[in-house]
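Just the one chain here, the form predicted alone, laid out as structure tokens.
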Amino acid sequence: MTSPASASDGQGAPSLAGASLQAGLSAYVHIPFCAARCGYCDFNTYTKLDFPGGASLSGYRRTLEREIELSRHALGVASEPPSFQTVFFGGGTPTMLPPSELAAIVESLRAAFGLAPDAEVTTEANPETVTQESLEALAAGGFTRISFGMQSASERVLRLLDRAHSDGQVARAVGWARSLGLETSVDLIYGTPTETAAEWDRSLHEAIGLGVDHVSAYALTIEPGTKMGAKARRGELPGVDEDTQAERYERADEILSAAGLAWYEISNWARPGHECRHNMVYWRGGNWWGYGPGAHTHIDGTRLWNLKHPLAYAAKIANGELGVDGFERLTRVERAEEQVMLAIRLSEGFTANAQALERLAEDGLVEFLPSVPTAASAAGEAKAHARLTLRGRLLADEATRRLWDFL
């Protein structure tokens, strides 16, 4: 295993010039603010607003422009830079920040890197944060696509997440971004304690209902540290029951399918030609920079992540280094391991030890895909193309140690 390095160490953040970047590179940007706390919410995020300096909500635009031209430079791509293939506002709420600011931000991006003509550029966004004159900012400034936080369509199990929005509010900010042309999607969360078979079936066809693009479904999960987590140790509130949840996911997957939304990865469904792009780069084990407190970074098998609290991490860029907190070069064991926890997760299929398929397949967890040819590695293990089945999807945990045990 490799040990990871810490700024702390006086290692600071890792030579990457050089990096092979023909295949094309994406970002992710952080913006850590949020209105309040959702109860199942560990993210990043904070809700404090006025942090000092590069910290704060009305001068963290300006951090961020830093780091991006410092990622320039890290990179060593003065003279040549590789323009990014998509874009991605993750949070926290991203429209915290006024359209301008992030328009404002997708510009120095393009000024210091380049986009490609067709680039998807992504921001999430609560459905109360947003009014039809701020999508039709944004639709200017670049963006392509919205993502928008709905997680339910009963109020009992938005006010039990802590959500703020209402259910009427998903379908007029949908309603706004589909007409000005924009991508749209929604999240959804299944298996929220006491929500019933009928809201989740509810939840489902509202979001058909609304004529999106694309499907993220998620199963909730009670973190320790959270507000639901004290409330399940307290004993106010039952725990996560997983075969429910399974129940829940089988659900999703029979009502969007029928609805013409196909699973293309294991918590995501989109109509054809609708798959979410950037996050496509993650699970084929593409190169991505991530900017802001806490973002990640992969390049060519080298991880970086940044600083978690926004006041130390905007005060490393405004000393002119990366916000960096620690980074790691991934062996060729760890690589591989890695490519098939995310490769495993893709409609697409994987290519694996054929013996190691075959036990898999027995057991009814993957299918064979027979388009795909077999293949021999160079010495000379036979390798076959699958996917997994409805029931592998709910066990890729254990389909991807069995295939680790292979490799």
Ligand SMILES: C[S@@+](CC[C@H](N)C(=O)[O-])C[C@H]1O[C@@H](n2cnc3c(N)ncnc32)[C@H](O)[C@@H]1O
Given for the second form:
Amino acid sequence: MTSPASASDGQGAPSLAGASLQAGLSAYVHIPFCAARCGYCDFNTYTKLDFPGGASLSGYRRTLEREIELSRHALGVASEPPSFQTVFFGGGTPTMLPPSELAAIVESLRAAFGLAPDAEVTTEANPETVTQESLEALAAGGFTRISFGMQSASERVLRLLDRAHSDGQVARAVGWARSLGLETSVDLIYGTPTETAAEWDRSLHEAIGLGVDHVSAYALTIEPGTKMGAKARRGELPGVDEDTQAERYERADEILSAAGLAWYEISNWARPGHECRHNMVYWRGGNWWGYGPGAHTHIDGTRLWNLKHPLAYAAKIANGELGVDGFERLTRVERAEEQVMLAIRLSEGFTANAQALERLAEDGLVEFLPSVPTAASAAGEAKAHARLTLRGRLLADEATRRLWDFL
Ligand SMILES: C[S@@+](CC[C@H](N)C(=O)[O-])C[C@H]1O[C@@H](n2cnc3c(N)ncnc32)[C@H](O)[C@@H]1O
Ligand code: SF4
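With the form predicted alone in hand, show me what the form predicted together with the ligand looks like.
Next comes the full complex, and the chain you just saw is listed first.
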């Protein structure tokens, strides 16, 4: 976002009592622990597992449970809390926690807020961290979906990425999950320096061959603060090449769609009906509470973020306060900009100024969809409904900026 911070930004937690949660509520649970840090990753995760004061791997569940209670009070929903429609455990490596602990956290969410009968409950999992028994325990504990960090089918690329698993462990883990009736997804990374086109094709074909319902494919970003970033700076590793990454993206779209996994978001493909409902909440600007250090929350146009370090976060919760570090209330313009930035990513399309879309269509960035009547078009401004073309998906940031000029 390029907009200046709004006047109502602040530290600590704002009052959220009275927020309208009619559009539903989701939960994100961050588990900030990993056995080792992959060379490319700058997520908020720690390989030290024994922080004191409720921030250790073993004490972490209790801290999350307190935060869940505190969030319920903050939302002022003491009598009739809204049920969670979707829950997503991300990391870090959520499966560093025993499945009984993960199931207990789901139970705490259910006890505090309720869980919709058809709730989607996902956990990310590194393939080497699960067994058939642990997946059985997750399924019995309320999980419906597992997203495995496959990254590549090439052992060579896995080693470049510092991954701890081998290709065979992915196939085994996905097979167990599918046989238990869990929905399955894999994350892939493309454009790792020296990865060949053939290696990427093989990763895509292998992912499809696993029979997963959903694939996320991310362009490798070399983050400055990572081991890979340092190697690139020292000239020991070639940088990522944007043209190569664009070719890899086009190949992903071609191979995945031919296999029946259609794109529904720029980096995500799914069999029909298997789109990740939790992620759709983010892209449609819905409401979610984020639990854990560094987690973000969005309620009705107010964004909150938790303290990033597990120790600082847990100390605040132990003191009976939310782990919140700061918040911002988005202005009308900021909300409109954000809505464009998120909605533009979806294949379901978005509604925007007709003249702006006309110009983007001339440049091959969007295609028009049958028009959806909107309140704004009734008020006089000509609006149209469109979605990004393949070229537009590669140039989504440019398309977003051009639409902002018309807000
Ligand atoms: C933060 S990880 C958490 C899940 C789990 N620990 C794992 O690694 O499989 C979520 C996903 O983010 C992606 N990711 C992390 N860092 C990335 C980077 N620098 N560039 C592209 N994708 C990245 C990976 O595909 C990973 O599966
Ligand atoms: S396992 Fe996942 S979260 Fe942990 S360091 Fe690797 S990519 Fe990051």
